[in-house]
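One chain is shown next in structure tokens, namely the form predicted alone.
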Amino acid sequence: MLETLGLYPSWYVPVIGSAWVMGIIGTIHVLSSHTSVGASWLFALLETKAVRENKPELMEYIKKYGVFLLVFSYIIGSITGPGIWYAITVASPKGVGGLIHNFVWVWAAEWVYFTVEVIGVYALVYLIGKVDPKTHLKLTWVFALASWATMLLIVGILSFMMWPGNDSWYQTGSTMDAFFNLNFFAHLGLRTAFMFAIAGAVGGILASTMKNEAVRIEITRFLSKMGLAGVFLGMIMWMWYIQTLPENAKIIMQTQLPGYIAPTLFAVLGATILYFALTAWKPLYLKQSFAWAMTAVIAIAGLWPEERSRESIRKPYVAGQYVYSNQLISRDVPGKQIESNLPMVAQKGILATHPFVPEELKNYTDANRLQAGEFVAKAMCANCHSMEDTGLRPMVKKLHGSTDVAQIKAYLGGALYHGLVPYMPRIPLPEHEQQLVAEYLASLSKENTQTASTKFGSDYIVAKGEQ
């Protein structure tokens, strides 16, 4: 009987790798979507104040911010949202398939709330002054609750991607066991805190343009208090979130993340606190360029490293600690009648069981053994490692530029085969594929060394010529 693994073609992105593609799209989407959810609560709280204290002048700001959201969040978010799912579907189709099998009705519910959210933001903007204030206030609260409900449902899926947190889901396959995982509430609290902080920062872009000075001062202070509340709540939620992570994620945080990430995040945290404290103390110091700069700092120096770190610490898995990022199923899941792929990989290898192996590589020869090694290496490694000397975790640098085939093969057949590296997947390749992959990886280092040598030679000739 023909036995094949349920694998799809690999999506290899030269230079930066597929992970960076997902990270870039994800960062833009998180910025726009969290701003929208946070702003919806800002609108609800600010409009409640306007109705209770009879301050209709506050509604001018709500309308201005609402129109800004329609472009900033709902156009950008509507492009990047499907973009994320398209990117992860081609990068990790098995992982996405696992999520759909677990959460199809959760996703359906999320789309219902998202529809209400979109209708809500249009109603909020275009019905100001056209319906009585109390009716409009009810619509605004519906918009806020629907927006937060979309976040709540998506967080349940995202936190399951980190891990279920206990053995229940593996045995039952229940959606509830998957959704209410160990990581869920801390993750939801963390994102809720961030939505308040980023909505406060982005809101300053509009508040600084208000012509009525008294209104400008009142709204800026409101934004500052909301932003500070978000920052301090976020610090508490972060400490809780760390406690809910699996052990391999904690090891990656301590040993594998770039050294600049932690100090950069602390610097952004400090700058954000100072920004909100200053704008609360001296609201008229807030200029539009200042607010744009603060938003850019949070997005580029805060959100990007954070999203990159979150993606990194989940590895080598993409879903529930049972689907590797290279699409292999790493363990049995009786609750879903799913069996591990690893025994078949150990027995037959990738070239004999991957359904998309080119015909000429199934029976490789001395002439194409490097191509066979490249196929196996990219299928098993490229989702986390760039095969160039740039991009995410370049393989050449991970192997310290080694060109020793025997040494690389010993690693593949030792620690990697037996799963002895906490942050790496167990990949039990048969011996002949260990040899092929080792030859290919060694060739990458040789090629890199020759390129560097040629460049040095060219630079030396140019330098001599300039003398």
Contents of the next structure:
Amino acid sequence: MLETLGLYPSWYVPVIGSAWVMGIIGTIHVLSSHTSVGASWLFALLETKAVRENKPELMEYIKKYGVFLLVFSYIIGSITGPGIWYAITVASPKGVGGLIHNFVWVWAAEWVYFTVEVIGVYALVYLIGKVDPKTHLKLTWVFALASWATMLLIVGILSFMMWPGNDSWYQTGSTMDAFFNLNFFAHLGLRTAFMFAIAGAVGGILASTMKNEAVRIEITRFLSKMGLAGVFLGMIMWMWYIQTLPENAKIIMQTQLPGYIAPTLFAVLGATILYFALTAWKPLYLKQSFAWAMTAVIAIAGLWPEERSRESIRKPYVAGQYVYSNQLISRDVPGKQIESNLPMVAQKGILATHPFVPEELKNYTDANRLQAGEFVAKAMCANCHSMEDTGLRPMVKKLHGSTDVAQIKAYLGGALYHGLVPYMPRIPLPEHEQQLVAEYLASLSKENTQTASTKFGSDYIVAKGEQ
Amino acid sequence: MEMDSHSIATTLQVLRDPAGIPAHPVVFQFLMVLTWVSHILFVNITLGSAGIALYGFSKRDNPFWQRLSIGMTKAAKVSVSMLIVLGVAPLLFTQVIYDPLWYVSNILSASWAIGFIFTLILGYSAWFIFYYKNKPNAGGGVVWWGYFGLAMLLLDGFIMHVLSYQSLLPEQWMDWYAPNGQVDMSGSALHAWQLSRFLFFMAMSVTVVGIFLQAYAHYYKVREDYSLEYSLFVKGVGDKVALVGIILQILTFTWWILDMPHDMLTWLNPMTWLLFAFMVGFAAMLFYGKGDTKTGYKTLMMAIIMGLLIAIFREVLRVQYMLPFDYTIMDYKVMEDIPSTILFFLTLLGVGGLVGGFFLTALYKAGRTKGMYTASLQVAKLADSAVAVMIAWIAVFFLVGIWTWLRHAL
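Take the protein just shown as the form predicted alone and give its structure as the form predicted together with the partner chain.
So here's everything in the complex, that chain up top.
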């Protein structure tokens, strides 16, 4: 047996952590990509109406929205798509590696769709009025179906990130078992619903600029109905989705998510329903700034907390409930001949098995034991915890500012060693590394205390001096 | 503090994903090389056409240059979309068979890998603004959007070059990650680059855009609203640019070969000589074909073959770089997965062929027609086939999905 673990170097981002970098890029991508898929269906439905009812004026709107999409979705969306890969590559290489090696052909099939989609959007926009309407309508429908296919393909992978849902994949290793997991259809329904809602909201930005009042009213009502249908379908799918989550996700949802998330999401839901109801009732009330504002509200107050929550409730895993967020493989997967890393961690620790530990830290001394502790702590914890006193789940706060090495060590050797906290990975560090990490974590609180007292001291001096 | 070859070999082995790969490694290598060709050609078209657009803008007193500047601004805009989407495939396949190399290199320069995304968005957006503003009566100041856009794209090209190059130097990774034993997890530095290699690809952009201009002139020859004089002008520019480009390529290629580690004996490799001979032959073809208006798309085919040879050469180099570390893709653990393999190849043939074929045919035919293009019987059939294949694909997807899901859920 090799005595080295497959652990990559770490990328440490102070305060916000690499997880937030990933989250920010992910949120931008979800907004633009879902808008694009939703809009492709809007185009197909509207164009069918335009051809059937002989209303070529509707095509002007499709062209406008299409050009807008070229910037909004096909610049930002197409760059942030690979951008997510780059972000997870540097934040969670073992996670993305696991996904890619399980789903490479699915992703490759999705790439075929991306390519035809990019050609398709140019064809759709530039060929309005340049090819006969019947051919253009076929083109638009093919584009809509191809766009949705990209969603069909990515959702299976995203759902697997949450969990396979049963034991099949662990035993067979089959991509299909991993892909069509328990969470898949509910998740697909949720995202399909969201794409209609967001395309409806973004569509308002363009609809409000239409000069022909009758067309503006017709399109705005169309968007409102589509948006409302998306919202209501989304609510049903959300209820189903919750039922398909693993136990650790449910516990995190109930106990660990920030308190503002649920009320914020409900408020956004209510605001979206009101917005679409109002624009259906009084289409001419819709101004461009109003539509922009609604889009921003959905993105910032709806999508960001939702994406953040989805990332959080998956913890401590990043893929298939077998890859921890700290890169360790947490269990055997016989179907893929994968073995858990945890026995080796328990036996030899991180410093002796991590391929990127410098010699100085492998043979640490009293002079650099704190650095050795820092290396292990950052490699094992920094994916989810900031080592500063603010930011992403700061370690100092999680340990309640404890400077008691024995107390921290007891936690590392107890609950964490045995994996008793459902939303935390099991990290069975050997005794000497528990000591190193405990010393380092205690030093963080000490630094904090010292900084606070020094700050208090200097404030005091300034205050005295001013008197 | 360098790692020894044995430690590096072990590290590379353990960093491979334990799930293995779902088909023979050569399949992925073949796809990686092939898809990289289309990616790099669009990179070249983007950079080259952006350069021509900016040069043309500076000479816009001449109406031909003005028209060409506007056309190339649009070409660069579309080409960026294509290079991004076509870059996804080689990126994917690289991560399948060379995951340890690619991931470590990215993490060691993580801030730049992330910066790549945002600078690409900025650069592309700036170019889009230039595209909207580059009209016949545009003021001179708008060109700064273009300069900024091109500068960002060049920076991104350089970042990609560095990430690729760093991945070939595993013996230096520890030096970069923990200089003097002090671990640096910031990922804030670009650690290694090879100027000769980077400049070779820049020179290739000059050649490829020259060839692109030749094809552009040929494509629009049949359009009544494109005068013969303009076509000849574009062809003339293309002839000159392509010739300059291929000469620059030969020079930078020679520099690159001399710049390679001596123990790799790159200058003795048959692939080196094949590529060199091809480029010299191509240069001769371009030189003697100057002013020939009947060349059509022949030079375009030559450029594609050149791209393919460069892609193979690049892969040969990677294999050689990895030899001292016993890293060969041939011993990657294979865990065959037939259904998903079928999914990809059928999608590639059915959807790529029929849907992609339909979109491209519609664009090609309409682009060569003044006014509205009415689909011929064949194009109408192609359109129907594209609709049918999409419906069939989605139906099969759901049937397989529901069956698998029910098998698990019940």
